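Only one chain is shown below, in structure tokens, and it's the form predicted on its own.
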Amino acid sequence: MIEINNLKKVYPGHKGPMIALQDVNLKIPKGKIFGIIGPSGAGKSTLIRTINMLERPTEGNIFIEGEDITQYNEKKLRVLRKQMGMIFQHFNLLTSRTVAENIAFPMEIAGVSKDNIKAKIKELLPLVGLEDKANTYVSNLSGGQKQRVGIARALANNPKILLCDEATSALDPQTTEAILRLLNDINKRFGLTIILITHEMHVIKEICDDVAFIDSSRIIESNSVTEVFTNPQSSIVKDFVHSVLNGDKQERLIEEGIIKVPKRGMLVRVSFVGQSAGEPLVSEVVRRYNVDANILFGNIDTIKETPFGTLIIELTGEKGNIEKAIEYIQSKNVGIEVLHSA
């Protein structure tokens, strides 16, 4: 478990001082794989560097296994940084070196002998999909193989923490899958804890168990990936659920009239996860409640592997009844949201 309690980060600056963390409280389950997602500036980066310590905080504590790390010493953050493994964006790889041997690079600061490194080396290059690449310079590689390498590199020391500093921003779609479910592939394998900076919303979706949303040095939402979506609570958040379940998309066909605001009734946007995504919900409520329910949009996908949609339904009949109707898909752990009421 990581727990940050009242985090704050402060930059001296020619105009005053900057604050790029405020009142940050977050607790990351241990094997879980969390999301930290927000615009540009918003505070990601120095969010995750706080996290092993290469940015002290100005405010506040962050426990580790019930230890505060911000009163460790340089000597006990060494160590502690033994325990977290690194990826960046732009990979960070020594461009003179050979596969193997960037790989090797953190195992020979740690003072690990030749053989264990050879042993580990090894280990890690099938696991990445580089078994054949360990002779190979990088800078002959391709931006994703690169990433592998810096996945491999980050796993060298045996870490309980991998900490990822928008790790797919620079890769292209197909690549950015590929390192995803590789991600998620060592998650699953070793129990690593996955803390994964991003600005995309996919990413989030793809392979996130939890997730927090920073936004101007703050964070305005926190929870299960899951609950983001199917009741995400902030302007914010909903648009950048939206922006990967076609929501702008369902908007701009209401905009221009392509789906009917209703001139009675209520037109709402019903959110399915899970085992619910399987159930007779839009007959069950026509059914109970003596309502007409038309459907004028749907969209299926995943969340980490589960499935998940929405529908937007027009809803008509008497007031009562279907506010009735409103209250059942509430009851049935389903988001609901009025996107029009008339």
Contents of the next structure:
Amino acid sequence: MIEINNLKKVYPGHKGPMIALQDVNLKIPKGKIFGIIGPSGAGKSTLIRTINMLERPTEGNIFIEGEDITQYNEKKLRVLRKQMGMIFQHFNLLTSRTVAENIAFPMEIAGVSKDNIKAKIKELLPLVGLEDKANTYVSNLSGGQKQRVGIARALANNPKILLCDEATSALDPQTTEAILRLLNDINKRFGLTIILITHEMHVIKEICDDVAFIDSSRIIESNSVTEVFTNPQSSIVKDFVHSVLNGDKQERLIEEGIIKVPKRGMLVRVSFVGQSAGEPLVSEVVRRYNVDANILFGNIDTIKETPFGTLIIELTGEKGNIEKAIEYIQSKNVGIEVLHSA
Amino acid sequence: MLDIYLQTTWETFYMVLVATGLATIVGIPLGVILIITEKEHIYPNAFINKMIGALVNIFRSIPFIILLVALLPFTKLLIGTRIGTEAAMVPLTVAAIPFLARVIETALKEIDKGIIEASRAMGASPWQIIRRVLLPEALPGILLGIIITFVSLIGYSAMAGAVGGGGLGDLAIREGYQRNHQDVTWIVVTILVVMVQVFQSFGDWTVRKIREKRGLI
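Could I have the structure of this protein in the form predicted together with its partner chain, to go alongside the form predicted on its own above?
In what comes next, the whole complex appears, and the chain from above leads the way.
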């Protein structure tokens, strides 16, 4: 478990101090995939670098398994970093070394014996699907292959934590999928805690368990991914969520009058996650509260491996009944958002 | 007569080689110190950076012919004589060190900052980063720098001939200029041109091979 308390980072800039992070409080559970998302310049890059202290915070503490690493000196930090892996947007591999030699690099630094290095390389190459590339120099690889080398290198010293700095941002969509699958697989197989930063909501939706939204140096929302998708709080988070759920499309359909705004009643968006996606909620509401429900738009998707559905429903009937119906839907742990009310 | 050309060519080659070798031994650490003590590098230290930078600049701004004369007492102290091939190596080495330091610094500057960051993230110490990252990654650039130094010193060594340093320069001045044997001057010049071509081409070829092997070209 990683606990970040009141973290602040200020850079001394030419035009006065620049605040990169402030009031950052996060709890990152062990063995989960934790995503940090935000627009560029929000501070996410700085934040992930404080977790292995490549960036020293100005104020605040970071506890890893109860130990405050902000109190560590360089020597202790080097020991700590050997137990953490990190992968990068631009891979940062050594061009002077082959694939196998790149994977060997962190082990050489940690003083692992030659035989053990060899054995570990043999184990890691098939894991990342690069058995036939051991002796290839890394400049001859594709982006996806380079990131696989990066992942193998990051896993070489059996870390408990893996930091991913925009690991898929330089890759095409197909390669991104493959790398995300690999990360998910590694997380499950080794029980590794993965912390990733990204600006793509798609990455969060695909593999993350929990997510923190960062904007202008502050965390604005932090929750489980399913909760964020069904019940987003701030407008920025709503925008992010809608961006991957055809949300924009729904809004456009309403704007263009293809989905008609009802003259009476209410237009609501209902989001289902997991189990509840299977329950006959709509028909139940209709029966119980004597309202009419007209489904205008439906969409089904998955968050990680959990099914996730969205419906846009026009509810008509007596006002009191509609309100009761909405309350009932809320009580069922289903996200509901009123889009329009006549 | 052929003997004299062979002998002086060997002398030139020998003193330039030794001077380049000695300068490399001192110049690489200096170049490394210049780069790692920079702001936000692996061992930031503004004082050391400025001091070595200034020292390198001072020595680089002294014209070689002046350095040559100014170092005579030092050479005498070190070698025991002011003339001859060994004596000429001293000013050549001193002139080459700051030049090489800058060339190495430039080669090391080319390395992607991300690679250094990744090494730090793996828990590498500054020394490990120097030995396993900076020097191997910059190897082609460093080799090119050494070759450029070697080739420049061939020219400088001719000047050393002016103060009795031996080698081709010495021959050209004593035989070609002072005795007015123009043919000797032309032959010496031709040998120098060929030497420069051969070593520069060899250097370029080696560097290209390394870069090809690494898939960089």
